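Okay, so here's just one chain, in structure tokens, the form predicted alone.
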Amino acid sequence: MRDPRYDVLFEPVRIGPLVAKNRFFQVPHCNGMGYRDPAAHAEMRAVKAEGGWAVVCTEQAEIHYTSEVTPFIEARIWDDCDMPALALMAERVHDGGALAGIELAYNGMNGPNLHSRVVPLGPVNLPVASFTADPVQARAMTRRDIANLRRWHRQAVDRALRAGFDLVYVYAGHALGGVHHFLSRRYNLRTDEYGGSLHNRMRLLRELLEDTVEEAAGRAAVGCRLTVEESGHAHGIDRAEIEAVIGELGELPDVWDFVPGTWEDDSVTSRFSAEAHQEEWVRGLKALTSKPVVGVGRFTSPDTMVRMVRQGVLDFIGAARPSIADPFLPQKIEQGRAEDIRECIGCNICVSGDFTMSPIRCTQNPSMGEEWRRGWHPERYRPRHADERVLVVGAGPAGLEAAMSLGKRGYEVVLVEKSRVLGGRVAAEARLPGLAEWIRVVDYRAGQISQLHNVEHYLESEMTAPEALAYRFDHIAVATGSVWRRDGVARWHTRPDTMALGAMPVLTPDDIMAGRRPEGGRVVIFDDDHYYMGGALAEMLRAEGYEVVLVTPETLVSAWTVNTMEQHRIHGRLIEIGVELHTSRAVVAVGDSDVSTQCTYTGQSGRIDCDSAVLVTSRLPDDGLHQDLLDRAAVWADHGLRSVRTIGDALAPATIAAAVWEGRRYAEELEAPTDDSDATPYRREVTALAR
């Protein structure tokens, strides 16, 4: 039954024409799939739809070829070619019981039009504002560019419903379309009826939401999303601006969605910001205009949500992320089961597959962007195929998914840990600043195993291949992890006699995570990961009063953050406090007191004095209890064993999302692993030859 203190979530809200069922409303989100993999991309959909979502949106729907977002794969609307696959999508978000959404984005100065070759189309003549820094610069667009902007948006309303949706949105936000380009003086700097003064900037919006309201007729919802401060630049959009533009414009639309000025503020990783950061920004706005507004913050607390209700801060609750951990976050809610919510760890792994091009995946979720191609569901589990009984070894994310998701299917499990806690090198990592929410990914599946009868687990349980045959399990999965490496082997030094070690204390992050500390009180640390670990790392070593110096090969630090958003908070954290960055050099040697260094453009050599060094390089698989079981193979039958698979980081040392994947696949793929197929085992959609 549901908690009394959340029923004003489950209040019906109107939205012009429509009647949303709830508060819950998943606002657009890109997710690597876009045109590419529509049936991916709508079952993906439809889940959340399932999961109570009362609102189910696209990401950005590129309206027309001159404003395309190549390399980045979003959803596409540029004509009638386009509309199966959107169709597709919004019938299986009724198929769901949700109202569908389309966010139609002309992303002008953001697009390069590397596909189309056009010249983008901007407010003024100015370089393009893509994540890429492409050499393009968008032209300045005339009246008759214009005009045919608010055709091109017409159409697209058009097409919009009739492939099915209810609510269409205009874009003016995060700086990604070119209606925020016009509103934001940072960027407008025309002199005609549409640049000057606010009410100039404003009026391309205006237009749009007039023309987007006529087309609709009444026949669904309008929606705009607007960026509500853009405050980290000097002439951009500011608290005074969007007030008068809310003042001016608040009754137009049905719907209101307020966003920050980038993407990067939108959704910043938990590493630096709490749940409802943005209620600074937000809080107020509602009370400008007769309409309901959304919002989003990472809402995992249900009694957070309620406070922004009964705060009047927002109508919904809007979710990207969240809904992305748990697309049965309403359900659960709604059913009583708040303690079963997979919640948002803010690791930004999702928002990495639209910034590599590939599809969403999810660390607390591994079945998101799964549904259709390998038909995972992430609430339903098949039925076991036998009466077996299932050995896991290891209790960290792969282990513990393992256990979960094979105790669901309705195998017995027995989950044994060597160590006095479960979570592996979760619960140690956050432990790391900042990443204190990660020990969500624990906590949600020991909530889990905790309830499922079938399912064991023993701490201080160090297991051997002569002790795991005797127990006479059907299957043993090694999940046994890995270990961070000593000799600095990693992607610039790929063989361990190519760095010279000295008498100088070498640590790994295996060692300051279990509490061993550098001698001396100067530290260089090598970072060759580039991922989070080796900023992490420098931050708490600074905070405990060493002198930190961090050397990597990469132009930046944590370079592949920048997939998850967060490289520029990491390297403006680490330059605040204090420690000594030295990007494009690699360590070579690591002496008696000091390392020596090198350019890794010239090759040019030079040396740190310090007193000691971390190696934050490359991880070796933790897989000796596998190699052991595989060399009494003879006798697996003797003993009734039918299989052994090592799974996570003991096969192949990865992200923490990687190994909570390869813990489901294990479990979905008890009775026929996938390893040695000689067929693709799972759906995809191949592009058909146009005539």
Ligand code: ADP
The other form holds:
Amino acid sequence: MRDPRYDVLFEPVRIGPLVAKNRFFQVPHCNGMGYRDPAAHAEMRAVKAEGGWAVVCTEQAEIHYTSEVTPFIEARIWDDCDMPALALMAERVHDGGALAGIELAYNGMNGPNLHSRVVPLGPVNLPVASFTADPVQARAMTRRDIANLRRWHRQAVDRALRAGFDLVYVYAGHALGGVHHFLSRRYNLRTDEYGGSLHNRMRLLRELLEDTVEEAAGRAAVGCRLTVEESGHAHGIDRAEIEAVIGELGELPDVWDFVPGTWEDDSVTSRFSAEAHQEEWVRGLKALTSKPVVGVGRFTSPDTMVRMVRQGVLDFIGAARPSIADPFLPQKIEQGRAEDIRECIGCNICVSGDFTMSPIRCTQNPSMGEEWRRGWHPERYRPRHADERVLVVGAGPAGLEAAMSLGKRGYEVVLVEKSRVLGGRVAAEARLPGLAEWIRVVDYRAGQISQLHNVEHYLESEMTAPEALAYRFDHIAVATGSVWRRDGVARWHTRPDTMALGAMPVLTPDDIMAGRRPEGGRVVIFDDDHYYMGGALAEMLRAEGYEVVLVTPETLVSAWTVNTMEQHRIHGRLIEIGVELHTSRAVVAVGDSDVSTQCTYTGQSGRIDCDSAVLVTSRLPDDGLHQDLLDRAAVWADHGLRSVRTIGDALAPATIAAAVWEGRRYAEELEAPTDDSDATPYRREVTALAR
Ligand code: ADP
Ligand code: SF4
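I've shown you the form predicted alone. Could you give me the structure of the form predicted in complex with the named molecule?
So here's everything in the complex, that chain up top.
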């Protein structure tokens, strides 16, 4: 039964002509599937509707070919050809009992138009503000262009209604579209009636809202997503301006969706922001309109959600990431099972799907993006095919997920872990600066396993091959993880003999996470890994008082975190705290009291005096147990053993998200592994030839 403290979250809320059945609102979010994988997209949204969200929206849907964000993959509603894909999503969301929303976006000078090749349109002549800094300029829109845009937007509204959507958004948020650009003095230097005064700059937004309301004619609700703060930027939208905008336009749409700044300012990782960090900008705006307000805040705590409503900050609990990590979050609160929520950890691996143009994935929810193509569900598991017992060795993210998923399938599972704690690398990495929320990967799975009477786990139990065989399991999953290399091998040094090592102490991330510290006061970190580890260790050691020099062959520190939208924050923080950065350089030798470096462009050599070196390069699978078991393959049958498989980092070190996904895949495919299959083991959507 639901805790009565949370009743307020389940009150229906009117949105114009509609009623949302509760306050849970999945706001628009990108997913790297968009127009390319429409059935997969529809099923992903359907699962959220099933999980209890009252409103489930698309990502931004490009309304016209003059405004497209290739290579990024978003929804499209350019013309009637796009309607079947969107209609399928609306239908599947309705099947789940939710209202379907669509975010109509005119990207304007965000879209380089690499597909359509036509010149992008913006308020002024400016280079496009795309993530990839394309050599493309937008041209200033004429009055005729603006009239065209209004007509295209109306046509998109009409299509959205015909596709079955209940809620149609005008998108003026995240600096990701033309409407935002017109509103902001950062971009709008026009001298006609669409530029200059705030009244003029909001004219386009007013017109699009009026057009949309008129076109919807009470058949659908109208929403508006609006950036309410850009004060970090010179000439950005400020509080006084946004209060004036809501003062003038506050009653036009049926629901407001307030966001701060750009997408990077909004979807901040947990390393750099806490739950509800948007509150400071959104608080107080609701008083300026009688219309309901939705806002996000990586909300996973029902108490925080209740506070948002009770204190009049929000009417709707908006969520993108929390709904990705747990599509059933509303239902779990409703059923009094808040402890079963798979809480988002704020790692932005989901965002990396969009940035790498690949279908969305999630560290916490391995079924995300696999709902249609592999038939995985976040809560439902196929029952076991036989009465069999499985041994899972290693309780990192792969082992925990495998044990939990096998348990939910009904198998008898024994999970053994050699250390004193569950969690493997996650238990260690969650102690790095800013990564505390990552422990939720362990907490969720440990909590679920504790409820499964068919899953036992044992700590401080190092498993050997003879023991594993003696216990007579039907299947063994080896999830023994990986170790950081000490020889410098990764991308720059692809063989151990190219990096000379002298007398200086060399440490690895494993050493540091285990509590060892560099000798002396000055340490060089060589980061040839490029994800978070090098930057996080630099931050930690600097905070402990070391002089830290970070050397990386990339041009940016923690370069891959561009894809989690935090590279600029990591780089900025390291500069602020005084870490000495040497980018585009590789460490080629570690001497007795210095390291030798080389410029990656010119080969020019250099040296850095230091007392210790930390090599953040790559990892080696810890597959010794697997090898020992393979060596005994001849006697497996004598011990009733049918299969041994290695999963997660023990197979090939990768992200935590990948380890969790491998754990789930192992459990899904226990009786029929697809590792050696000739056929593609998941469904694809292949475009039909149009002749
Ligand atoms: P992954 O990311 O693949 O889950 P981790 O490195 O996070 O890998 O976790 C591997 C876990 O396996 C660690 O907690 C480690 O202590 C444990 N482990 C390694 N070898 C053994 C073993 N022989 N018996 C039991 N546990 C083991
Ligand atoms: Fe949250 Fe990370 Fe999942 Fe994104 S990938 S929803 S940030 S847990």
